[in-house]
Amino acid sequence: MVHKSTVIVGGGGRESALKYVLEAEGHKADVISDGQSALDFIKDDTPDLVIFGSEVALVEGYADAIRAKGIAVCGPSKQAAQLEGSKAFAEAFMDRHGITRPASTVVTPDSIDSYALPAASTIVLKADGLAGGKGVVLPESDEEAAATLKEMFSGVRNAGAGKDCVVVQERLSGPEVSVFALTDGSDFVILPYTQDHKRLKDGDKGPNTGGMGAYAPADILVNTEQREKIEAIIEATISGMRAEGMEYRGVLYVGIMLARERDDEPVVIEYNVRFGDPEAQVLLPMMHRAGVDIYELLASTDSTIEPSGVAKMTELKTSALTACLASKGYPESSEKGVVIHGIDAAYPNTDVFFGAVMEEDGVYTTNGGRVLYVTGYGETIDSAAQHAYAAIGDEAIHFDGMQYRTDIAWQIRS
């Protein structure tokens, strides 16, 4: 194997886990923190591949201006990262290409005073723009609901996100999937399914988060009609921009709803540009495992779709899964400096991915509100969940305030 060098664009449990394959591939991964930063730093140090993870480089163009330099990287264009960037640049581009999709309406602040908002317990609010995974909401009464319309025109929530316009969509119910496609802009891979679990806490309850642990595969969820219509999908999403002029290269995560009121068919519930935090957790070091080539793949996607890996991941005898360490208060607000415990440790069949963790002095503490991902692996989810938890309580890793959900793989454990 010849050894590269990358550079991974983000911080936390997901560029975490990025690092951790491509070091075990023996390749040499750099972790920077944001775009500027990764920019400066390839003037002296030029990388074979850059990986971005973060959602805000991509949206701010620097996959643009790293690709001018003639550097491979696997992520879209500035063009192409609307998807994300832009909740009402994706329901327009939806509705031009035929893409099944909640119905949604995109408010302003100047047009809300003629906008009669229908009942809260139908509806979800979408900030437009970068919100970190917190810019939805599903409220709970008419009086929460004009609140938060309130406050995202305001600007005062979400780091401004939703300041120009909000989308009001059709609430639907049923489970949910992350679907990854890697895409040379013309051909495309679907890596194995997981599914993600946003609510804070157990039974889907709580404020949404950035995301409280995942798992895979999930394909079990999803029947051969619906994943030949999600491959659909995919296909009208790609073609859709490439036809636009904003080929789209890298990492494409398609949020799917296996919606009940429409005879569970899959529809969109959200375009994300990268890989997603926590999902990498789990689809990445579970396809490591299995003997995937995690590099030739990501590299791939800035050139001619690399396909090798497909049998493989196809035939995985291996499951992961992850649950999700978050700090007191999350994700209204967090502690850090909190000292945390049995870091250090072995744990049988486990990883753990550091999200907003401090080290000093071999003394690790909290420094944010997702601290750390505890994955564990089994050929079940239900021996994955064994592992993952066994890692996680007062003889095993923990720290002062420590919240996490007990019941990640609900659907689908026994």
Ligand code: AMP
Second form
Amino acid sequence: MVHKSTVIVGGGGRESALKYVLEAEGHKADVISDGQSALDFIKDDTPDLVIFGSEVALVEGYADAIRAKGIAVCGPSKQAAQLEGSKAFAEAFMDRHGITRPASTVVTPDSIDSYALPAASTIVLKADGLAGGKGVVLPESDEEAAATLKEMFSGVRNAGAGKDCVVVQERLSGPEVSVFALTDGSDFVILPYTQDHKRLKDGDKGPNTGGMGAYAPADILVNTEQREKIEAIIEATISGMRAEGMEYRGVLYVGIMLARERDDEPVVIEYNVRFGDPEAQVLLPMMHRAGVDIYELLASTDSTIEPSGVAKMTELKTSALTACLASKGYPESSEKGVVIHGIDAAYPNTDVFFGAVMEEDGVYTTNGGRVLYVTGYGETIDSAAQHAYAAIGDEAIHFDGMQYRTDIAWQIRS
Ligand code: AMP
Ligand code: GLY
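Could you present the same protein in the form predicted together with adenosine monophosphate, rather than the form predicted on its own shown above?
Shown next: the complete complex, the earlier chain at its head.
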């Protein structure tokens, strides 16, 4: 095998999983926190491939800056990254290309006076711009809806997200599926379906988080007709971007809801321009275990995708499930410097990916909200869950104040 050198831009559990699979394939992988640091890094060390884990550097245009140096990149251009960077852009794009989505209205500080906000329980408010996971609010009362809108317009949210416009969207319900396609701008490969768990607590209760756990494959949630519609959405997105002169190369993440209000039809809840976190912590190691060449797949987004890897992926005999171990106070705050126990022990059929961990002299401590991800593997989701959860607890991995969900994959576990 030819050993390649890669740079991964970002810094959480997703990036740890990318590094893990690339190193397992025998490649070099350096994780660099942000776009500017990655640009500085490649001045001295020319990698074969730069992979963007997080969206921030893509929206800032660092994929273009690195491509301009003749280095292969997995990640879309600044223009194409608007699919995630601007909710208003994404809504208008879907409209132009007939892509099924919830009914939406874009409101601005100027138009708000002439706009009657619908009942809170029927809407979702989405701040335009990157909001670090805090841009989407499902208001519980009309007072909360009005106050949230006001707050978004005031620009106090992350980096002023929602200051100029907010998307008011029809609230739908139904199972959600995270769908990832790797594309060279024309051809694409759809990876096994995954499902994230956004809420903090078991039973999908508590506040929204970055994601408390995931599993794959989640293909069982989707029937043949829905699958065909999802594939048509991916196709329409990629060809639509190309037709508009914004060729999309890299990882395309489409958040799908099988909407009860629409006879379970797949609708697009959101676009993201990179792998999901924690979806990557199940998808990547699971594909690696199935013999998929991850480097080749990611690198081919910058040249030509060979959909030949697809056959292998649909024959996967492995399932994977990950549970996030979050620190006390998350998602509002996070406790740092708490000692983590049990990481050094070996747990069968399990990998541990670091999200926010400090290591000093062999002592591991918490360093943020989503601390660790424990991924278990098995022939079935049930056995993957058994392996993951056997590695968590008082006799295994734990720390003071640790929060985690015990019901990841509840929709399909027996
Ligand atoms: P996001 O921050 O864009 O990932 O959205 C967070 C979560 O908000 C999604 O995973 C959904 O659970 C929920 N959500 C977004 N849009 C809608 C919608 N139109 N109807 C119901 N729930 C939604
Ligand atoms: N898991 C959701 C996200 O990465 O946006």
